[in-house]
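As structure tokens, one chain now follows by itself in the form predicted on its own.
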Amino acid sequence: MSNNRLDSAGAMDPEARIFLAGHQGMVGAAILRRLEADGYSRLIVKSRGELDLTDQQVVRRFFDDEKPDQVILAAARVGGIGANIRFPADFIYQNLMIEANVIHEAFRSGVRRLLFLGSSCIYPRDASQPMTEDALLAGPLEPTNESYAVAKVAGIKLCEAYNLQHGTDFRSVMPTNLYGPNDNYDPDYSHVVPALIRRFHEARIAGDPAVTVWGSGEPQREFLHVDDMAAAALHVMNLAPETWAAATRPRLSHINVGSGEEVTIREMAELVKAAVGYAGELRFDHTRPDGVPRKALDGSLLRRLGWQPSWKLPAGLAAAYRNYLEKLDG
């Protein structure tokens, strides 16, 4: 069994063996950078080729062999609207399997503190804005990413159920739309910010007179730099158990991570256009889906617990574009 290394205040011990699942993804890589910067030296990371988290027996052997003290579950099958529409079975199956295997084996091997990373898409399409934690399961989900959302809701409920039945300390955080280093710039599967960065960059290089963006440009979105998300994740992991329990009663469930910085897709496109230095025309394809009309999180609970974001959009987008150029050069 794990020794559950925590200090007297319930914070993570720098000498703890921490399994970070999904360290090669955008969020996982940011959390890894933050862990290393904060002095955590006994980190356990495995690539997808080394550890298939959808395989229960493989995951069980891993926990038996490695015996981590703490777990951060950032691994997931992710993608934008197009990918969610094309591959709904992949999104629900792979995410359900990852969550079920890691959360159950963490419990079985004696891990008491685990952090599960969800998504703001867990909330109903027509939830009151900004969305509070108690909006979960209060209405129908957005159809364009329902499979992914259902899987993420299941991950929250898995953590909640193990806490209620077994007294574990499994926590969930729900980030808003993320962007930043190590993002996915695939033209078919990326989210809005990396997709815009790539489109504007390629249009600038090619001298294209216009760039077309999906939808009307009117939906409102909130964006958070991934390094802020990493800081929030470790802040939540280091909250004393009684502080976490008091904040998330009665279900010991989840907490939002938002920036409070909300813009329309049109405004975001203009910001990315400026960051990239593209001088052409911006157009919108009204035949393409918009997704939910507004999606912003109420992050006041986490702010009351002492966390604040540090990145503003113009600086964050400029840094994200520099990272994209570095990836091209690499």
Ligand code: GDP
Contents of the next structure:
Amino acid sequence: MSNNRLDSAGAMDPEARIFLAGHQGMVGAAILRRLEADGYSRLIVKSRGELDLTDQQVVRRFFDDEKPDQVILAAARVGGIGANIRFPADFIYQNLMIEANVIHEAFRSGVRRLLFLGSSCIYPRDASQPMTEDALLAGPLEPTNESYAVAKVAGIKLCEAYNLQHGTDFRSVMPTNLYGPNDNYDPDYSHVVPALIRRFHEARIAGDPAVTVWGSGEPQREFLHVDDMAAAALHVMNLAPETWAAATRPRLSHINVGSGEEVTIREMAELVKAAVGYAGELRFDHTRPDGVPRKALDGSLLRRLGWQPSWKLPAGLAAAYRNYLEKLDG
Ligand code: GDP
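What's the form predicted in complex with the ligand like, now that we've got the form predicted on its own?
Let's see the whole complex now, leading with the same chain.
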């Protein structure tokens, strides 16, 4: 029985039964749109209510029943700096459980290729910038999201260990900071872009004279539109095994997905302000944490493998704001 449905070039066959874990999240939803647009018609998706990925027995039964050919693991407990500081136990526990269950059960049921989604926060706080893949585990992590980062490092190492011991082809992608449709707009626990979209929008409607931005405005972040991330994920998933192995030799199992679009938080606030059409002032709340001073990925390895982003920040933010307005109307 082939439980592997890869074409002769090593890409996923359109008939492959692909289990996309986390299709209701921002990244998973973007990957689902992209898979459907690319003609994959036998996708397996389950809501959290239908399939609790933190429950080992449930996940085992699911894999035994469904026997997917490939797996894309985009399910995770995620959040911005506020959520990471408030819920460190949830972030480490839930992510470790999801990863251990899905990666192990995928292996057990004969899945050869799996894609694990990580994060740029896996790299040390003081890594030289932009960060290359080999900065992993080279130093201490940023404390504000250490729990999440440790869980994501464990996910990469799970993939790597199964590859080493069992000859699987489990690949990991590390996205830079993402934004786009289906983001979480919670004012306390979201990431910076959706938080600012909502805050500037509400201030414009209310006619408030100023909007508060957390921290000093000086941290630098790199931002990538989630649709570009989805394209990158499928690009990596579809690379021929020899190409992937050569790129990640000797034993790396992860690759960066960077955009090269780096701005300070102050510049990002100005960009969101323009996208929303807000005319008031910016204020900086220095009692809020800045997090890591600079976080940018060296994305050159993936570019050499043929992927590049297509969105630019102003247009991407305008599209993200339109999506926010649609959600408000809906
Ligand atoms: P990080 O990249 O893991 O630090 O994630 P975030 O997206 O949560 O934060 C990025 C930067 O934006 C940090 O320096 C925050 O202090 C800053 N920031 C400014 N205003 C906000 C806000 O309203 N919400 C969040 N989450 N971050 C903000």
